[in-house]
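Take a look at this one chain, the form predicted on its own, written out in structure tokens.
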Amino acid sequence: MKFFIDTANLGQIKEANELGILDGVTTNPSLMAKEGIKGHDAVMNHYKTICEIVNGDVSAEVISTEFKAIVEEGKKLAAIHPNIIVKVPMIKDGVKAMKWFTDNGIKTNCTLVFSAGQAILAAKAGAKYVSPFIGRIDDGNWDGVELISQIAQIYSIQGFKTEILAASIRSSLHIVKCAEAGADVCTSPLDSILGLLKHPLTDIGLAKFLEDAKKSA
């Protein structure tokens, strides 16, 4: 499973990457906003700035809902560099946009997924990831992780190759939980990726080591 961070924070990113294990980075509107990043040019040198910090993909997200803006709106975003994915909502002119960005070797990411059949059309569509959002599944009292499980076993069936990403994450076991359910991407918060590290009797036995490495020193 690949590790994205869905951030805006360029600090974040970069502690991420310097783990060794980061493998891209998603980011919305809403992310931007929290970094203070408005206005269209400062937004695009955003993303490219990423793209420097990270060998991996970025999503960046259109914030049309037209089809003829979102495809205009992708085709700028996709220009600022190669490993640009375009981010696109589950709409009915988001999918036309997205078969439309296959069609023309334009990578997207099908974002704002809350159910099977939305998966379906978008790996349909030619999507490369599709973003179900199981911390908001979760949220209505649903099982987010399960949707995971059923998206991942309706594309095993179907021989479907979009990647299944798992959003809307909120906690380490969340990230856990989605490696089960067979999710090809996780992307979370830096605070969710460091919480895999941590486990009480690492730090007691770590803590031990050292008191015995001190005694034959």
Contents of the next structure:
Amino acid sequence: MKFFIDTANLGQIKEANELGILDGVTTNPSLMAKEGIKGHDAVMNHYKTICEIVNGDVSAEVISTEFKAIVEEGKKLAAIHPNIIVKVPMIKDGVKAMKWFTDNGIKTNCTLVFSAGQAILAAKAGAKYVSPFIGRIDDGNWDGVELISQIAQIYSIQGFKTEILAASIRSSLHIVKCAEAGADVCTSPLDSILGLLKHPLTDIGLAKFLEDAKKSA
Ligand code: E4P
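Let's see the other form, the form predicted together with erythose-4-phosphate, since the form predicted on its own is already up.
What follows is the whole complex; the chain from before opens it.
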């Protein structure tokens, strides 16, 4: 399973990248706003900076909702860097635009996916990634990880090549459960990635080893 970080914060992106296990980055308009990135040029420059830090796919989301405008915006985003993946919402014009991007060699990430039916449409449109939002599904008292399993099963039976990118991750346990459910990628906040490191027995065991090492030093 590939590890993406889900943020537009350059410090966090660098920290995750330095771990050596980072495969890419996802952003969205809310994450960009959180970092205070304002205006077209600033947004484009920010994507470029992220691409220069991480050697992997970087999702940049369109904010247009009409076919022609999505295509024009996506073309500009894709021109920033070869690693840009154009993130397109699961709406009617979005599906049409994703098919256009696929036919024209531009890779896409279909975002705001909450059902298996939407995931089938994203695959049919040739999206490189489909992003089911598992945390938001859990927030509504449904089972987000179960959706990952269902999509994985459907894609396997049907031979769809679209990669399942589990998004809206809320915890380290979500990452583990998504790996178990067959996600190809998990995009997570930095604290959920770092949380995978933690186990009290590791800390206790290391303290004991270091203590004992002093005896034979
Ligand atoms: C990433 O591609 C998604 O935009 C993101 O994971 C959504 O996360 P949220 O539900 O925490 O906003």
